[in-house]
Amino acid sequence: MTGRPQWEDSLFELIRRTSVDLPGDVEEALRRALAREEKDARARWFLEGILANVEHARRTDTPLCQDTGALLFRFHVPVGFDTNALSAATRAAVARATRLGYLRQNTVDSVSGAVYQTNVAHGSPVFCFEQGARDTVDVRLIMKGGGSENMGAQYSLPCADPGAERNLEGVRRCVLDAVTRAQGNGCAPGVVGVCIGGDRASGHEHAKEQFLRRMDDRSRVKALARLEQRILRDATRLGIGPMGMGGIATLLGVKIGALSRLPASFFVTVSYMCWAFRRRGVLLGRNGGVQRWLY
């Protein structure tokens, strides 16, 4: 890995992007939302509102939220590439996006209270590598906020409470139950993540893998594909809406992946994803510059 200085500036750049410019999929998910409902609701007031404030974050180049998020790296790299030199320009970018403004004091020390002035800590921001035969670098990062983080929800099959057996009815069961519960807190509409199978940490991983995906895609095992596009449909009719406040916009999207699992074990883990779905991605060349952007 040669040049960090490219590698610094690119990797920013993909911060700054993903911070102030909600991708195109997502925008046109939530202006589908805003001609579903009815013209004088309160839905569509709020939705309405969401989509102006994504045009100004634009035109001003300042974050979608103040809550800028955890920030969620995945790296697919060329085998034998140096990803301490990767992880090190990754973290210099971070601490200029924040010296910049284009992310918040966001990250604090959990037995002091103290604030971390640049972002960089012990978990912050989190690195994920997967090295494979390529020759670009392929960067995704999800910038997750704490509302949407404190909605997300783990199951236990056969579980009481939402009625869920060891089945995908049961799956579906656990998401409608872990949306319900949510009540538009986390900044309804948003998307959900959904892993079947794993352990309890994998699961969580899974779960948020899933937004990595486009919002037009459907998962490629059929039976997942049913059951993305029932959750969806039924979560129209909770008549929760954007922020809680009513409406038929409960949900942009549904993704749902599975892992293997234990017999022992059987777990549905839920992530939530706020209206502002900031998840960017960026193609890198050997030397650190941009080849094309993605999303």
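Positions refer to the first chain, counted from 1. Keep in mind that what you see is a predicted model, and the values were worked out from it rather than measured. Take the two forms, find the largest set of C-alpha atoms that superpose within 1.5 Å, and that set is the rigid core. Compared with the form predicted in complex with the partner chain:
Fitting the two forms on the rigid core leaves the C-alpha of K39 displaced by at least 2 angstroms between these two forms.
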The other form holds:
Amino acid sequence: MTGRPQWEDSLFELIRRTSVDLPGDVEEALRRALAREEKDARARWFLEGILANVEHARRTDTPLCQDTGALLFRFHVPVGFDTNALSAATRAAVARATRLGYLRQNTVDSVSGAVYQTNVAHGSPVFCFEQGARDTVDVRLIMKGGGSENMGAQYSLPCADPGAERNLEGVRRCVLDAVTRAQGNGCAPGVVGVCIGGDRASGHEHAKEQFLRRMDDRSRVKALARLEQRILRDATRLGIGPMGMGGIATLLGVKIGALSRLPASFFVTVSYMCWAFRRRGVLLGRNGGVQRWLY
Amino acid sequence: MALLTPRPLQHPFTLTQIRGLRLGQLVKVSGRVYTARDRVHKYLFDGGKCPVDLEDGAIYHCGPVATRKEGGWEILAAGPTTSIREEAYAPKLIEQYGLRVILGKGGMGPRTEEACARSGCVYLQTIGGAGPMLAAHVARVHGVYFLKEFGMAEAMWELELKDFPAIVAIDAGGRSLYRRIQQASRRVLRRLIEREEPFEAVRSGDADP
Ligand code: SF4
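Having seen the form predicted on its own, can you show the form predicted in complex with the partner chain?
Then the entire complex follows, led off by the chain already shown.
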């Protein structure tokens, strides 16, 4: 990896953009939700407040939510690329973004309770590297707030409550159950990422990976695409609404993926993402310069 | 519709005014409030001396982001934090200090609801996550207490609000909008599970060509 300062600059800019502005497809989904809430003035009031906040943050170049969340980085690198240097540059960019106020001091030592100055610690940020066929480095960043992360759930099927057997109907029941349990506490309206199968760890990982998908895409697996639509429609009827204060905008989207599983296990993992759905991506060239912004 | 026309609410709050607020009423809060999160709650609950007068006042569950500026502080973000963490402490503080307003997000439990009914206090929900926009409704920072001991987020900030947007989510009769919506949504969930057509895993057209 050559030109370390340029890498750090590009990664810093990725963090800044992610923190201060929502991706266009998410903001669009919020606007559509507002348009649909024509009859419910209270739900409209919340959504208008949320959208006003998004604009305010963009204009003033400040984090759009003060919980700047867990920093989930996902890299696709060319074969033979030095990932150690890349993670070092990323840590430096995180520390700089924290110093400049684009990230809150948001990382706590789980044993002593001390707060880290820079958000760089064991387990923070979170990295995932994969090798890709291309010549560029593809970086995606998701910032996921704690309030929404707390609303995640994992079901081991069969599961008596909510009456879920080992089939897609069982998956539907689990997801609706998780959304009902969450109420507005994950800062609804949110998006759920779901993984069918996998193990307890990979299930959560794959559920979160769904958040890399655009709001308007559909699963390529037709049965899952139908299931996503069905759950989204069912969720409007729950009446939870923005902040759990009533309305049809309980969810903005449902994204479902599947991993293979063992015959003995059938997990359904649900990850909840709040309306402050911060996701950005960038393609970086060999010297760390920005080639193209994603989303 | 009157519920949805924001009603001004000015500190110090009066009992009559608070008892007159209906569930679901939109309000604009102005005047003094004090932020308090876990550390301040525990400190006061354990009998620590309160440095300010909370009578007929408001507590806001918020850990602001602030920077020093000439002659004082500027608040950059002032969004709510999850209120339910203070459920164990809140009832005692409401009654001991005569609090009239609690601001936060996500609602509180039955003990706080009862305390609201007993002593005449409301819980207001504001917009979760909307830190920067809500900071624009902080007109001034009067002061800060326990900054050294508890740190920026956990300190007790004395803020002057201006038309701070919120909604009455627990009224002074102890009625809770959260409870209503939660119960209704659970009934719908049962219906969606028990009475609706189950999702068919296979349908003609699903198979890829
Ligand atoms: S759940 Fe999301 S919007 Fe709500 S406070 Fe946390 S990060 Fe912000």
